[in-house]
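First comes one chain, alone, set out as structure tokens in the form predicted alone.
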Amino acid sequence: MRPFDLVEPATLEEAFHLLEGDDPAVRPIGGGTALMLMMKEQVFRPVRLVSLRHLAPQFGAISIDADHRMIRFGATTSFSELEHSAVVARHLPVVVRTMRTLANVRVRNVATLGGNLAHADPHLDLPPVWIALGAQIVIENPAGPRIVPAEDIFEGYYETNLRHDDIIREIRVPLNASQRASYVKITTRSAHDWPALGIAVRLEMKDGLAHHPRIVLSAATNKPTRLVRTEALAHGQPITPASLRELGEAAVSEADIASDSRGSADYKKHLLRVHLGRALHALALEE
């Protein structure tokens, strides 16, 4: 590993200055869990890493707006802070449940929410959950901040549309007391390993019918992907064996599923049919 500079700016303006130019070997770093592995494998050879750990407190805070309509997560919040937050457990229990099989304690103590998003590995567990919950990402840039839906930052396999001098500031998740959400992780290895398939589902149940569903597929595709046509089909429908079979077939038809070392495309399509139905059925039964 060749020598590189690790700098820790105290302000956002200083961070932007250190990221000036268009050198791909200069990059911001959050927890660095994924970036360090890339460096060990010589996939990435930095000349400068700009740590975001010492930026303003809001980059690492979890807070709820005064009207209780939005929960905000600073980008430098660690997975462990997320996992053990009483606020998150009360308002977004699906996030806490997801953390239980996400990597291991060592990784969760270091990895950050912003770095996890920017890494854009399609096998990651949290991005599909953020998308299903309707999260928006606040991105800082020297030209000014912008807010984008979580699904819009992903372009492909390990690819985002983040610019060289973009810095993720926070994740904003709308709160809805009537929503139900789950994340299903299917892996043929240990529970903490990369999934062969991930499914995040969010919906509201009214009078026995599913409303405003969000269905997000990950791991089997080259980026976390909303199945919008399947969502439209599910909206206003009862959750019955017949409708679940129809939704499973619709999801398989809509998703661009690829084979990899964790299973063939046909195998993953079967997993999608089965586990999407189970997830929807379980949510429909929740009280």
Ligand SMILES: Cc1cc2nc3c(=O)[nH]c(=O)nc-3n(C[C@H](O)[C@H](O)[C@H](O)COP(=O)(O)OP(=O)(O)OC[C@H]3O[C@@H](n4cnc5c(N)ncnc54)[C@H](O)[C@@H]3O)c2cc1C
Given for the second form:
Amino acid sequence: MRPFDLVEPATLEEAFHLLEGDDPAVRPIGGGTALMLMMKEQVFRPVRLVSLRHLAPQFGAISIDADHRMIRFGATTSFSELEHSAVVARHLPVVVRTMRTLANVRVRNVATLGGNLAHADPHLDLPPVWIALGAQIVIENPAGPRIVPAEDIFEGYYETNLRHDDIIREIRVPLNASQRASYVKITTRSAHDWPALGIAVRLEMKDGLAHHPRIVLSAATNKPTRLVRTEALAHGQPITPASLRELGEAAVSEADIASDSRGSADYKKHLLRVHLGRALHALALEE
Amino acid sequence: MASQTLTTPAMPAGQVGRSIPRLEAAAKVTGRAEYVHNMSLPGMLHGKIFRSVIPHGKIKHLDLDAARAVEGVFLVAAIDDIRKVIAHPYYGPAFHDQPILADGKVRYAGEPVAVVLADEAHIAEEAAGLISAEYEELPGVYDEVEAHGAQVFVHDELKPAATFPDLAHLLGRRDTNVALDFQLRRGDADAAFAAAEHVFEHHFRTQPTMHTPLEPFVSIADASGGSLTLHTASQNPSFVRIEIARLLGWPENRVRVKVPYLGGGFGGKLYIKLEALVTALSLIARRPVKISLTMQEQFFMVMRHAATIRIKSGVDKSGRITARSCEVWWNGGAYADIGPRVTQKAGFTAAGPYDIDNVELNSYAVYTNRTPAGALRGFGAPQTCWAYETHTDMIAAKLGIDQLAFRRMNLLHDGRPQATGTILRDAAIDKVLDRVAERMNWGTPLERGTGRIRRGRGIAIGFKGITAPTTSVAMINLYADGSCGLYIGTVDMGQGSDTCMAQIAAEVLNLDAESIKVIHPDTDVTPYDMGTLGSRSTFHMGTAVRLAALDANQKIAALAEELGVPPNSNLPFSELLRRKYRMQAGNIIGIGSFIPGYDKPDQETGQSANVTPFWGVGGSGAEVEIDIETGEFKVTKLVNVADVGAAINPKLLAAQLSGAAIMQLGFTTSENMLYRDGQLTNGSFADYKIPCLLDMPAVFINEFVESRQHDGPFGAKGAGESTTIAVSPAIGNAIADAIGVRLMDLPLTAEAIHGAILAAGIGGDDEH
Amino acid sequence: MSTERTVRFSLNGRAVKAHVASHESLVQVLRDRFDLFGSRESCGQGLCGCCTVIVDGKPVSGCLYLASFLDGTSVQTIEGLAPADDRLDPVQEAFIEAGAFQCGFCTPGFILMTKHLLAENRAPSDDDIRHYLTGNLCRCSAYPEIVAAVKLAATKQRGG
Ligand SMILES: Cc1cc2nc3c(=O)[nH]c(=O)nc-3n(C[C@H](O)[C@H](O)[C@H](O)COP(=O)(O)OP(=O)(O)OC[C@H]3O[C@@H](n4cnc5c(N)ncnc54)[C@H](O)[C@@H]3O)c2cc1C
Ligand code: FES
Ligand code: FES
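Return one more block: the form predicted together with this ligand, after the form predicted alone shown previously.
Next comes the full complex, this chain leading.
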């Protein structure tokens, strides 16, 4: 690594100013866990890093709306703040459960939610969960803020449609007392590996039928991907061995899965088939 | 000097057999233990290596200018610069085949081509990134079996080191990738196969893996005033001194090698690694030079041999194995390192710990365009054991004989000749197997399950010979105040040698082990030791230490006699020294030197009357749970039992056994250096997965059996590798027991299991 | 441009300052400016925990933490854990008694993590321990002894 300009603005305006121009070597930095790895490998050689640390008072809180219909996560919130938040544990237990096998204690103490989204490594565990939960992302820009669904941020392998001067401010997750959600991290080489597949599922059960399911696949695809055809098929269906088989096949034919060092495409498809079925089954049984 | 006759020890003082904590425990828990990693010298430069990105090719052009132009860069060096200080810059323990930097040709992706030196490491790194090279690419050979007969040659000719007479016949051999072929012939295998009731043949493969000590390779050279000091994370300081002195054409006494604690070694930090490079650079720069590799770079230094093994057995009506033939191809990578010795040592035990009259073994060290392969905890024994213990299990299954009973029926016992003809002695193979069976509750039926989750169990047993003949010398210095220093070249890399050696010395000298100071390897101060490798230290150095202590005791007795003190007065030696020198002065120095007997195997038949100083024996048992829908599996129970002779420090010993087994668990289920077109694709901890706490089996038992090595120090022998030997086949056999299908290649992955289940049809059962 | 800056922080209870370059990591600065070698870089990727440092009461990977961010923080390293030169912290004692290390390279990291685990959870179960410490690797594989050491340390800290 070589020296670069490291700045820590205290206001959003200052931050925008420091990000001006279109030099890809000028970027925001959250916890820096992902950037440091890229810098050490010399795949990213920064000219300037704009730290968002000092924006924490506005960007770093977890809050719940008075009517309990939405939780807001500031972008500089660390994973460990999420993990230890009583509000999150109560309203979005799936998020807290996901933390248990996400990276490790030290990374969770430093990495931020904004950096996690913007990094766009398809193996990350939280993006599929956000997408399954229907999260909306609040993005600040000198031209004005905008709000987009989480799935719309991701374009491809380590690729987002965030603009150079975009700063993620907040993640908003709608709450729904009758929803059930789970995330399954499937590793194939060792317990502490990156996932070969990540499967996030949310649904509501009404009279034994699945309603408004969201099914998101990550890690095996080049970006976290909603399996919309499978979702449509599952909507209004009972969760039975036969329907699970059908949904498994639908997911496999819908997902674009390639071979890599964590498994061949065929094997990963098979894992999707089996583990999606198990996840749906478990959710259906959940109280 | 004490004689080498090994007398029964005097009254034990109760030091041997105690589980004392490591002598350096407090230094390690406070972060103050000394590693080369921590060291820096005034004026020291940091080096960063520029490496080849292609696996095989000629260097057409090397552009060093941009790197030289970087502010703060002191020097950029390639092989021509090295030649100015070392005229013939090739090194290696068996073959002088490895250039200090690539010499006109690169032989593997990751090979060092040039080095940048700068005051600050980040400047050296930045500048190294600006070096570029143009190559004329050559076709590469990567697979050990292909390379055996290939027309692409990694080296133009073989260059065995002159120091090994048994390699002399290979000198100048051309147009081959086979660095060494070892062969063994016992009895008449052909005739026995012809007469056999059943003949079985199977092929196995093991994958390349890496030691990944958490302290990556690091060395510092300080050349000044016509002498050289190396501070290096090395397992064999004496070898480093001799080899560096040879390269420089200097006498040994101008080269000093110092080694503090090592942050792990596992066989990786043997022979020459960075030492020749930093030496040359320090001579050129006339300043101290340090090179510290990153974890990623370690994967370009050395690895464990991948191997392909063909094994064939003839069995008679009663279930006795009458003939076995094995062919082993070792993927040696681009430079021989110690591969030829692995080929030979693991070659002669490749038929397993069985009593077989007719044996035929061929073992080939093969050059390929990959990272050089060397020793890794077991010296090849875990690879051959994977083959022979899977094969053995398969035969038992086919014959419908219980796996344990079949092994017992064929086991090699003390007093019988091993494949080399050496009569087995002090190898508790039967006891180890019995204990594994007991801890596995082999007699009680296992609930295997019929649904989605299937259970199975397996056992395996293996053994290994020890590098021979090798020497250890120890020195004990008794100071005039009654305290004691122990001077040894054994490197404490975590195995606890400082503590065990102090216990041995303390036992003989009637001192407290904790009060002995162990002086770390410093070739100016500590005497010769062949190296901390291959489970040899407890036996070889332990014996040398015991002899040194006995020698010191004799000198104490002689001094007492000289002073007219009656033999049983029990005056402490400090008092004797005070009487002799009339003040607190003088020393009593005991020296011990040990080289075990050895009979060089016959070149044609591999036969020898004494092929190894002792036998290392390890057995394992495993239970697994498999999800037959996905192939996902868990090792739910792992039992490891070793024959280590007597325990000098039972607690440290238990830690060795468990650590070795977990390491091999990684080599069995997850670790695998993946290559695509000669390029390593997963050389970092992000992608090369070593075991973590969550990978531990729920039930994990490690034990040693009561036994005694007749000529070991207090009955002890080496233990650092024994429990690596049989772990893989025990797990593989358990998987086969659960689902009725066999995996022949390591590592054992969920995907491979699932593939085998599919191929066989779920619940398919060809063995039970 | 601010490629360098002076950071003031508390290091093992002492107020210190250091002039650091923007690219320097916490573990480098501890080594190069303060001669503290107990947290050490191994994997360099946040995965092994050899470089563990406690910043503002929380363990972080020193290899991935920019030293520039130290300004105003309170930093603890393994060197600051023992209460006195001749006395160890109960966690350090437990690691010795349980024999929870071999080469010792990973040990400071495991001890600092354990200290923090026990601050969060006075009586962790085996499963809690395994999960909390999965991000620390020990190539000597002293894992069974490490789990025993954590339990022993918990007992010691509870005054048992
Ligand atoms: C050892 C290790 C193990 C890991 N294991 C896992 C795992 O198991 N599962 C998992 O999901 N993840 C894992 N991760 C990845 C981790 O989740 C990411 O590194 C982390 O989330 C990135 O957050 P950060 O704040 O550190 O990002 P940074 O490194 O600061 O930034 C990452 C990217 O985001 C940009 N950025 C940062 N903040 C913003 C913002 N507010 N607005 C716009 N752009 C921004 C940066 O410019 C950069 O491009 C692991 C990481 C490490 C180091
Ligand atoms: S060196 Fe920092 S976590 Fe491994
Ligand atoms: S004790 Fe050696 S790595 Fe843990």
